[in-house]
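Next up is one chain by itself, shown in structure tokens, the form predicted on its own.
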Amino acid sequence: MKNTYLLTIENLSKDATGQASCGNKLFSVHGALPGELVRVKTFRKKLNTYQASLMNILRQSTVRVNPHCLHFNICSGCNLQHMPYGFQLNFKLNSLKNLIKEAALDFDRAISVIKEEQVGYRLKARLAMKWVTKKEKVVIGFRERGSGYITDSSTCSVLHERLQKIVFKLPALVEQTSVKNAAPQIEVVTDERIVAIILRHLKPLTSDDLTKLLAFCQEFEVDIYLQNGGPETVSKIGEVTQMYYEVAGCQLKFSPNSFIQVNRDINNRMVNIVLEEMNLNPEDCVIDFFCGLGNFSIPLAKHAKKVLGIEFDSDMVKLANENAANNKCRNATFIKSDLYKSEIGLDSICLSDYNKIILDPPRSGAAVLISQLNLEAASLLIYVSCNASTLMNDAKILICKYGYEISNVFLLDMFPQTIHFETIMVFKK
């Protein structure tokens, strides 16, 4: 058969697919562990290693388990769902310990990784939706695997089991209005009380939609909101209830499109070690970079004689605000700043008036912001991290032009069934 071959995985790359070669060419296969025959089918080819499908299992790994979910060979959104859980955190673990060794970063102590539920935790998702003519009905979930096609999905085992009651009645609601073929995404979430959706829509709705969304929010007890552009033309319909989660003691506001972390019990263990490692008496003073609507801040607020959240997002810098004001911690303050600017422009802050510093940036890292500040006075940094790739980078920076040196690193599953984690490295002169 055409673009078909017949491997041996040999081992697993960095993104946890199995790689295989025959003859000159090179293989990465979806769902294969090392060690298994396997017959695929290549669909793509990426530089110089073609991407492949896989058709048939021949000699099956001893450690294989069934995925949780039915689309798992199809869906984009998990791809370690085929191995056993502590196999995915050792797998993490030696990824997270190999990218600290080609940093040539001088640490050598045990890392501590940090578990909880392995499905049913996310909290919030951004799902794709398409009206497909041949199906006749539209279809939700993540993007296919190597390709732009939407998942045709009935359920997701990562989804708190809140969002999945009501994520795959969605589409049939969007079928009834007359949007069904203007509506590409929506946005659930979640704070275990009570579901948030967000409808994106590309042409107004009728007021017969809107009936039919209302009756929809009443039958099921949800809220929904409506977007037409960017961030900004988010609106509710009908009475909404605030959302609030609980971390560290505090009960912190948000919003359907704010950023919250998406794994409630991860987030508060991640909190309590960055409490623990922080040690903070009533004389310290603690900058937190990149702050959102103070995730961090407003615990460590109160253990801290004061808190200077800085975050470029203004609707955050006002939750934070409220935030701060609703946990009586009037020792927090929260301004707005690009922290990406190669000027960003805090000369009104004295940095020698904080002893210590977080950092939790997004993806793209921390390096601008780092190699401006004058970090001379800071004892301690802990440096919260999405992309531990850039966290590296950003650690050489750390240690060479500051004289820290790592105190402490943390592994934090985040995302079990996926390649990512969240990384908590401590930082000490």
Ligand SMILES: C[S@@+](CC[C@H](N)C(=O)[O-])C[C@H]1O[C@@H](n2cnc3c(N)ncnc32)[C@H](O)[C@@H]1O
Second form
Amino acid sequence: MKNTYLLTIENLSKDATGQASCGNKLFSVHGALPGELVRVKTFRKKLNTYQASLMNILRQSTVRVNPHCLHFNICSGCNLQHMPYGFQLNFKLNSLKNLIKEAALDFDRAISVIKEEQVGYRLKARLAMKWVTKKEKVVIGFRERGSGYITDSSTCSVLHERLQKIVFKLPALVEQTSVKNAAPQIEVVTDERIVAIILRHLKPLTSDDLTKLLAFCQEFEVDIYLQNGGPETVSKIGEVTQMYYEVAGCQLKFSPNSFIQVNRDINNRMVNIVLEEMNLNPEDCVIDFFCGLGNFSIPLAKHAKKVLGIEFDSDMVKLANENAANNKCRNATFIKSDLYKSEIGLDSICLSDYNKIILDPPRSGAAVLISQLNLEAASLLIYVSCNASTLMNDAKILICKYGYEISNVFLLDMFPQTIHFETIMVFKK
Ligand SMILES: C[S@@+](CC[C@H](N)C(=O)[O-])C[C@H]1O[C@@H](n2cnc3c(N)ncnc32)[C@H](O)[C@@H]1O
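Following the display of the form predicted on its own, present the structure of the form predicted in complex with this ligand.
The next block holds the full complex; its first chain is the one shown before.
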């Protein structure tokens, strides 16, 4: 048959696809494991590699398990469900070790792997939605693997059980409204007591639509927010309840569109590791760069002389200041600053007052900040990263520019079933 090949899978790529070669051709096969003999069909050539889908497995790996999600073959959300959980963790650990080796960083001690629940962990998700005329229905889900289409999903095991109960009722709700073909996205979030949804709509809603949405919210005890433009346009309809995030004995309030760490149990482990590694005494002064709503700053402020949180989003800064007051942390203050700007503009802050630093940037890392600012005074710096590649680059700068050494590394499985993970790298002088 055209474009079909019989391959033996040799190893796994960084994104966990099975890699194979045949003659001078290279192949990448989603869902295939090393050692397996597979028949595949190619569908695209990317750089010099043919991307192929699995047709059948003629010799199966002894470690293979049945993916528990119906949509595993299509959805881009989870890539590792065909591996036992221990194998998933090893895959991530090896990825991290390889990156450390490629970056030639001096760290050869054991990396602690932190794990919790493997399913039902996700407190927040942004799902795409679309009216599909051929199917005569609204579909909801993550994007399909390798395409712009939306996976027509009826289940998602990584979502918190409160979200699973609501998410798949939403298409039927949207179908009853005048915006059924103008509602491209829905965000769902829970603090484990309350569920909130944010409906993104490109056309105004009618009063009849609002009545239907409010009736749904009453029936299923959900808070609803609407968004007709950028994130600043999110507004509630009807009564809503304040959501709280519990972390290291503190209660942090947040809004449905706030950044939160999606896995509460792993986040608690993460904050406790940071507290332990910081080993704070009452004279310590800490800066928390990219502080969000105070997830690290407020627990740290309980043990330090003072904590300064710096964050770009003014709504998060406002929430962080309120969280400090509510948790009786008068020694925690928060300011707004764009930490990706070439002129960061923190001249009014005396950085040499701060002897300990925590950094938790977005996926693009913190190279601008660590290259521009003088972090010389900090004897300890803890870098929390959701992208180990940018972390390696930034680690090299920290080591060369400030003379830090890596004293500890942790891998936290914040996103089981997916290739993603969180890393904590501890730097000391
Ligand atoms: C990975 S989150 C970490 C938040 C917080 N540390 C936590 O644990 O919840 C990254 C944070 O960086 C903020 N951020 C994104 N771009 C930024 C920028 N240019 N300057 C400062 N903060 C920024 C985001 O708003 C977000 O709160």
